[in-house]
Amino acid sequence: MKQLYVAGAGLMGSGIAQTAAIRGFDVSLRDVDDSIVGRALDSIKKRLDSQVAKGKLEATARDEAVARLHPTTSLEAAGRADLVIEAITENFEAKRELFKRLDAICRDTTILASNTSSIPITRMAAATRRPDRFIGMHFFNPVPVMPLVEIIRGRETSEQTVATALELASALGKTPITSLDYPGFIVNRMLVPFVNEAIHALTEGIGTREDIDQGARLGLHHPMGPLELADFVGLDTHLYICDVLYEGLHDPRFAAPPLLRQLVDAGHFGRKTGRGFYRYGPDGGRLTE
């Protein structure tokens, strides 16, 4: 396997790509429009000439890495893939669509993977002619950086499709863990009560909002503290996660928190958006106020 093609220039996506290309894979990077993969590239570069700087990655290497990436808008450069992973929004009738056209587009023999952390891959899996050969790959943020893959096996993925995302994560250079198709896969279904629990003890005034991370810093060993993370994550994401794991299991952990859903309503993301529970500069750095 040596073609992927990943559908979503975002964060996820250019990580997931400058990941697989320094891996040696030739990889196709698409989004709806030029001036979006145009500016995933830049940033790939960037990140790549920052590690040359500091010693961690050979000039030769950030050179070759680039020449392996292929930005686009095409939909039928999916054609040629042997793998695809899809990494647009977190929502369920953009992927659904969006897997429906690669379904007619792709070969056969190739496997559709989402990076979804929290849709159901037997429901995607349905809206295509290759359940058995569609399963999830949860990478996580920074994709460059964090070790670790989640597989996700729908109803009908078969076990030969499960090695090839086994083995696609080791060669990424990542360590993979599998995973039933259940609400929350394993890491959201334990990070999304300890996050809502941060926003509960935020609401009822048990600790400022440093206290909280601090706690979870200095004394759980975390290197982020849980409202740093819903920032980063974006609060809008982490609510949309919080509602398809109480609509899939009706459990109050899961619940969203008063406070989550009245900043997403005012606009307040977290990072991206340069307010959520803390404040952010244009650089993504935090104010402080």
Given for the second form:
Amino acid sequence: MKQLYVAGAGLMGSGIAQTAAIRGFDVSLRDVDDSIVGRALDSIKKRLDSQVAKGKLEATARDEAVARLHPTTSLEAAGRADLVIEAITENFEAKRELFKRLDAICRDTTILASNTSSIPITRMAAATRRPDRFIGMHFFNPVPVMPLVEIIRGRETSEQTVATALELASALGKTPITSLDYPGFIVNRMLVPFVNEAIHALTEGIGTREDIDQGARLGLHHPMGPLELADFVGLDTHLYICDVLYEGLHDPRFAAPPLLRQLVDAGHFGRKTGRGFYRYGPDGGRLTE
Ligand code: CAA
Ligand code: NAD
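Form predicted on its own done, so how does the form predicted together with nicotinamide-adenine-dinucleotide look?
To see the whole picture, the full complex is given below, headed by that same chain.
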């Protein structure tokens, strides 16, 4: 397997493309307009430059990785791919529409993988004529740093497809775990109630946002507190995940806290829009208020 096509050049798509290009894959990175793919490529180059400046990456390895990245707005470019990784907005209708079109363009042997955080793999696979060659490959943010990939088997996913996805995860330097196609898979089943409890604690005035986050950082040894993590993931994405999990499990632990929904209604999606539980500058750094 040599050629990857990554659909979606946001937080996750750009991280997946960076990781794959560094590991020697040829990667087409697609988003809906040139300015978004251009921004993604700039941010990848900036991150690789910083690795070179720290002495963690050879300049030639950076240049070769950049040469393997092909920014595009074309769907047809997926016709060359051995495997497609979809990382577009967390929305079932948008993903279904995209997979239908990819299914028509891709070779019969191409595997379609989704990086969804929560949407049932079996439901998306049913939009294609290749449910046996459809799988979940759930990376973690930031992809170049986080070592895990959850491999999620849909109801019809073949053993061969699982084996290929496991191989790819290892070739990308990640450690895979496998999960059934069940709401939240393994990690978000644990993470979502934790983040939601932090939002309830904030709403109920139990502590300030800073104290809640400090509690998790210093008391639980988490690298980020749950509120800053939610801002980092994207409040729009976290809300969508809550809605899918609540629909799937009917358990109030997964119901979206009203404050979360209100922030998203106001257009405050977290770090990517400059405001969520905290405020951020154009470089993504936290502002003090
Ligand atoms: N993209 C790529 N690399 C990044 C990065 C980014 N956005 N942010 C930081 N890094 C890299 C840095 O370049 C640095 O690399 P080196 O060690 O090679 O120099 C390394 O990460 C550490 O960075 P910093 O020293 O600047 O910052 P830090 O020590 O505070 O770590 C962090 C930053 C890695 C993001 C850390 O805070 C962390 O691990 N946070 C928690 C992340 C987490 O829990 N992710 C899972 C989210 S849930 C999910 O992904 C699933 C879902 O479906 C929602
Ligand atoms: P994001 O909002 O940063 O990026 C999504 C990108 O998809 C945007 O650039 C948007 O223009 C693009 N897009 C929308 N429709 C498209 C289409 N038809 N073709 C190509 N591009 C399209 O979102 P993200 O955080 O990168 O999340 C992407 C996926 O990864 C979601 O399914 C999300 O649940 C999942 N995920 C997110 C995280 C996280 O921490 N943010 C972690 C793991 C998995």
